[in-house]
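One chain comes next, on its own, written out as structure tokens in the form predicted on its own.
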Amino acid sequence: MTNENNSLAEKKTPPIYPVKTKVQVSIIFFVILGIYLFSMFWTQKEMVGGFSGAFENMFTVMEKFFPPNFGVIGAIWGPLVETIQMAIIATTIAAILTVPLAVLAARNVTTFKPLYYTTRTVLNILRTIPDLVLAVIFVGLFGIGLFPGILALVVFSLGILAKLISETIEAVDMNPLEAMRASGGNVYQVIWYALVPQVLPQFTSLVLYVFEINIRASVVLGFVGAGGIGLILNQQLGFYNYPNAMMIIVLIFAVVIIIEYISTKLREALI
């Protein structure tokens, strides 16, 4: 009788999702399918040779960047050291900036509307111009060299950093701030007392995320001129020097993935 009992249970037992919601995630599924089987389809038609001939002239290309020149190494420290030098000064002038952009940015720490919708869209509209199309700009400004790409990158930098520690300080549990308000602190007594020891590990962790975007970030830009490795690397992919260009994409290669380990080590020690 028991295990009767427990049988017409189970079968009694509803569905964790509704019926109604099972089509709808059904039929959205199909939906992206189709679009990504369209897309595939509809690519491959506007390649000459399709994929077949893609992969045909990847290998054609390939041949040509092997081996690398190793002799180029000597020549090139210099641009690539210039490129880390570019990022680490960006992101520095980034990460000072960012300070007050993102206090303001704040809902919970900014209470006048005006000044907090005014810092918001600011960010945003930062956001919006891609790191290339603010690299053209500067270097029209400026002329090709180390100067627009340190500009360029600042401004990239800087929208990413006080959107996301913004975000971050809004996070924040907010007793400790109305305590010290309730003591009689300042506003700046709240911030470096209340807030600054809860968001300074997260605060150090992004900077050294977006050091990581700005050293491959300063490859790109040097493309248009924005000095660095990427100029030296765009020149000879234009001389079709191949062998020379592999040898500085090993370069590249290998100073990302060393910085980034060192990076990742800090960012594990501060949190």
Contents of the next structure:
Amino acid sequence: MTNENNSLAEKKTPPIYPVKTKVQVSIIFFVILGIYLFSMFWTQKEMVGGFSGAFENMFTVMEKFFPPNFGVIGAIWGPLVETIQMAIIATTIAAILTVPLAVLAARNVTTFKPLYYTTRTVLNILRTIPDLVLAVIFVGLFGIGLFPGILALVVFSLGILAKLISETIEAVDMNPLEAMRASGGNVYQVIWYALVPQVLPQFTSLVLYVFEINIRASVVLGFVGAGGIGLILNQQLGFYNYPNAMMIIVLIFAVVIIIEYISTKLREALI
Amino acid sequence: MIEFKDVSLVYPNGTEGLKKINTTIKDGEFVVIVGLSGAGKSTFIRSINRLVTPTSGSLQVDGEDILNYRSGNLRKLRTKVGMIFQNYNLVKRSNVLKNVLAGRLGHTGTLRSILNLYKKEDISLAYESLKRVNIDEKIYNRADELSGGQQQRVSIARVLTQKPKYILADEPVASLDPPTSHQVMTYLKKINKEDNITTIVNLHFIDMAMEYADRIIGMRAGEVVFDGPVSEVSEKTFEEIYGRSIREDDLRGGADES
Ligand SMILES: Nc1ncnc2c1ncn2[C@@H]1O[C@H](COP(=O)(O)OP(=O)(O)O)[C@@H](O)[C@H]1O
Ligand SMILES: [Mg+2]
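Mind giving me the form predicted in complex with the partner chain, seeing as the form predicted on its own was just shown?
Shown next: the complete complex, the earlier chain at its head.
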């Protein structure tokens, strides 16, 4: 009896993963490793002067940045606030527009297939356009200022938010929705009573997260003419006024850290 | 009164859920549908509030054929037919009161319900319903803080708040232990008698069917294979319905414990 068991165990110890999976994972691993090695080699070859030249250059430039000019704080405060406002307005508009889009892009709620696929496709296309490109396009269309920046951020955030939230909606418990429908609720009541409570914490958390991204993105967008502190920073760098530029960088750094800290704490409290 | 006339239902994948069902359920009856898993019990019950739509025949509720109902009529139908589910189907993150008030959705305008502007009567009705199933002290608890039996009682309170004429219960005790199962069935039976609400319950436990039903409908493979008062039912009837001999797990047991 014992003998029989032993020989059975020897013959039939199954691998934890199927052989096919093992082979697939190994192939993927080696392909990725290959890509890494290749690109490392390539960058080395393209970097004329190598690292030592870069370091030398860096120090001479860095010296010019110090000390930062504290005198400009008063003057740059306005554009900095503008940048934050740009992120707040853009995130708010995106959060509102996301709601219908996310619902339409959720397979479990939008059962009408063509509508679902159309929304999905539009969102996928939106997400392929980098925020900088959006800003360049809108600055071209509407001229330099905050408006094209806000527009770029709205479109950019919509792509991320609607996709992530539609996935949250697809993961909800459908049972309460059925119960609401069975008790005579209409579509809006079903969504409001059974869907919203399940999605709301995740929704708020994602909106805050996108807000963090937008704060940083709005600085960068200023470089291409979308207003705010980025525009000023770009100008100061253009005038070779490095102490002013340094002050702006320090200020942005502080603001980003503070906002991220608050936002992270809020998100922790939500989930 | 609910009248099935030659009602058949073929699912899109070709499965025949119901095959030429003919039966009448009179007002105030407490009917238990029994049958093995896959016999068509859920399909039968869900046809009555049109969560599924039969593909042929006529199904009348209070003298009106409900099979061609569209959104407006459907809402009205569902407002007078309450439903209880195996998994309670509460919104887990919402509190008990809010879950119970959802029973008023069919009676409440969209704007009013979205702004939480329930009428005073509705709120006191919700509270009364919770009292009737003895769970009023949990009114502000989140639904997921309650045990399975308590959640099912909340879902009964939700149906009561709906003030329905009919109650459909799809395997309401399948996820509960024996004493809690009897408690839930006792509440359903009590409501049926006190409010004269016609009640149709799907069960696969033979002993519970015998204890609570006035009338038993047996289903097998989408067909009604038995229909009669409990007094006419014996173990042999069940063996005919199930197409096999009765086993231990066909019984819930624990009637004396509750
Ligand atoms: N949505 C569906 N699509 C296809 N077949 C289904 C669907 N729902 C149920 N069925 C099939 O219909 C038959 C009856 O199911 P059901 O009414 O759920 O039985 P019961 O509730 O008695 O277990 C089963 O064969 C089941 O597999
Ligand atoms: Mg079933």
